[in-house]
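Only one chain is given next, in structure tokens, and it is the form predicted alone.
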Amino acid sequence: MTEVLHPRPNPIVAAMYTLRDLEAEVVVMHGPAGCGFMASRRLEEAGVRVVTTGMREGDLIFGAEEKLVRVLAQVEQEFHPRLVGIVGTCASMIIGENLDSAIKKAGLKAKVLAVDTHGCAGPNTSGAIRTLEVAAQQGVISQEEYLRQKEMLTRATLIEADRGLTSRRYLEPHPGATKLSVALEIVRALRQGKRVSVTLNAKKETAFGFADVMRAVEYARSRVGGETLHLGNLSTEIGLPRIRRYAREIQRDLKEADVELALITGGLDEYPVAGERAARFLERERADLRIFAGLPHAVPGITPEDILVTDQPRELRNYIDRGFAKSVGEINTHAMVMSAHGILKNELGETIRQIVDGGMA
């Protein structure tokens, strides 16, 4: 077993994004002020408002059980919600609070969903595990759901441990490959008559971001000739209904783009799957050059002839230390997707676009 080194996501904030996917409307973070505080500031961009019990030192000391109940009593008299997350923190797991009999003491007329987890519970898709399992109980979401769910989340942990961002011990950010080299390489290709898909494998929200190279790249086809091939994880009939809204306003921008999808791999939450049947796919469809946006490393049988792009700079040094030196970074493509109702342009997309309409390949 590896044993790695760098930052990664844990559980704590995993939870807080499922949390929003069950379409929560306030997050109550049990633990110090800025336990998820960058998490928070993202979720608070996406309609959720997060707030916390602010814990100090004595509470460690004495429990922090009462002051629970008053946060959670001041939630329901300022926001009315429907539905309330808490979620556990490493600070609450200490001390051993128990989130329920809070719950019972404040005696709320929302819903709500105690997910008792901390950041040394494991990969951070333990945290969404739990959430879902207490969705489930609490008849948020069905059995059948959370099952699945629970699949693709242990599937998207093994990717993450065999060739993903846990596969090494350390991984230095890295800027990846210049848009411009990659975006004149797929011009250059239509130009010539060659034939270029795009798969897009794209973990929910972040799938906005992503889509934006379906679009440049049929817009370059318009232009310059060629010809294209578009699959993506883009079922509007799989997921929570958040994912599924996701699903809906992207399709909507493509058809606006005149981009027809060859084949709908999966839904926005079935990465570690809908990859396997992209490969699949790719293997009975010819394509002389191809790209992948998302998580790529989630498709079998890349090659160091692929065009990859992702948004984290440790991804990227992990595609290019592995022989993938056309991989391109949309680095800001989280904080900028929080709040989207539709396809976002990007880098990539962009400088394609500028190529195309400047002549310049």
The other form holds:
Amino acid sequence: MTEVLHPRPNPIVAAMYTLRDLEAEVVVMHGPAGCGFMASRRLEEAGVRVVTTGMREGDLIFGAEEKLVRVLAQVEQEFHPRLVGIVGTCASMIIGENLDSAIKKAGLKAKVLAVDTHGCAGPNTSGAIRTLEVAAQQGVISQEEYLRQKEMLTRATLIEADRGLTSRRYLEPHPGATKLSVALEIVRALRQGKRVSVTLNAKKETAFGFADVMRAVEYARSRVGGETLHLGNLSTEIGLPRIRRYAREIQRDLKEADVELALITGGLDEYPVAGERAARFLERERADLRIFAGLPHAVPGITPEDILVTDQPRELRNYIDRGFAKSVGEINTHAMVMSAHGILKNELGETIRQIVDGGMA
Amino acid sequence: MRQIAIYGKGGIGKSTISANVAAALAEKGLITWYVGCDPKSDGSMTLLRGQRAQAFLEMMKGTGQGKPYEVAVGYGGVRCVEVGGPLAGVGCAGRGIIVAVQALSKDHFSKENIDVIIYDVPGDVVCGGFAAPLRERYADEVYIVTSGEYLSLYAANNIAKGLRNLNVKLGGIICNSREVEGERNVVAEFASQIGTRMIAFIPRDPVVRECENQGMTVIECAPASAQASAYRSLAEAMMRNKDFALPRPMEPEDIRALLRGSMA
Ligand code: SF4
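Structure of the form predicted in complex with the partner chain (previous: the form predicted alone):
The next block holds the full complex; its first chain is the one shown before.
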């Protein structure tokens, strides 16, 4: 196994995101006030209330069960939630806090999912898996749904270790190729009557940010000619209700932009397998220029001729070092998508539109 | 499946009692597990003819998790697990117990056919880790080992406090005799004051050391001795026991008063 040095997401944050997907209204972090702070902010933008028990030195020594009980009672009083998640942290798990006992003592009306994970528990996906396991035990999701998602998350971990963020010891952030160079190539290809494919293989809400490439390419085709082929993991039948909602909203906006999907490769929480389905489809379908947006490395068979669009500077470094020179970054995607209810314009999309409208290329 | 935790002051003889009880239960044909929770990992030695069981946490180390754990099989088929843990002054033994007990429960206790698990827990319920075996799905019965000496009674009383906090029931007090005066009465009185009873009085006998030096339990090494029958009747009393109560710890002052009374 590679010893990875660069920072990467942790199980605590993955648990928080998964609780959001399960539509928990409140997430209680049982730990130091700053733990998961940046992620908490994002989640609050998505409408989740994140509170902390704010453990202090003394709580490490003496335990903070009473604090947790108090916070839970307050949460009920203030927010009247139906579903509450408690996420453990390194601090609470090392000292062996008994989350279940605190829940019992707090006597909430709400259903509470206690996720006993922490920062040292393994890959970030382990926090998501633990959350889903607890949700299945509590009857919030079915056992089948739990097993399906667990399988996806386990595969995602393998893909990351094989060709993604955890495949290299250290990845230095890279800004990626310029959008102009890539957009020019796309518009030129269309102008020459070529066939351009856009494959969306995105993870959950980030699809709001990446799907704009499809709209922009379709727009360019309507102006300059050529042919397009769109496919993506946008099934409205797979995943938790919240995730299906994302797919519905994206499909609605694509339709409005006259984007026709030639293939739906899977659900928005299925990027590891959806990537494989996309690859099989693209083997049969000819395309002169191929664009992959979201997590391109999860699509087997991408080549250095392809255009890759992703959102993480370290991912860009990973792609560029592997010879994918035409990798561009939509660095702001994650910050913008949290409260989205429709496709957001992205930079590559806007560049394509500008080129078409301004008559460049 | 009975899941029994044995607590008591360090050095009071918990491991000897736990190992001998495990041996006595196995002799009766029960599928018995001995789980030693001391980082030193030497509790099961007498069940294993002086051999050391591989420490569970050592096995986990480095791999993070995963590899199947080879459970050592000792006298009468007792499955011996030593949790292990950090060197003195390093890391956190309590966390080690939490992790090991969770993993053992997932990989073994919930899958295998087991009659009794005995947890030999070090010292005192001092932190979340040492209380781990008492978490709902693990040990649900507790016995406290003490002698008639003030410090062991004091520790026993502290453990009783821990149990009360954790809402765990106590099955009784085991007196491991130090041959102090009036010991039987003092311990019986202490037990009744905290709301339980003395379930056994284990006499002090040099045979225990002799057997230990040979790397065996008394049950194996001196099966016909009076000491062996003391352990056997304790094991039987535990199996028959239906008397469990939440303890009512005493004030240290009252323990001293109790001891003074026994002197008079
Ligand atoms: S060390 Fe663990 S508990 Fe502390 S802030 Fe980091 S993730 Fe949170």
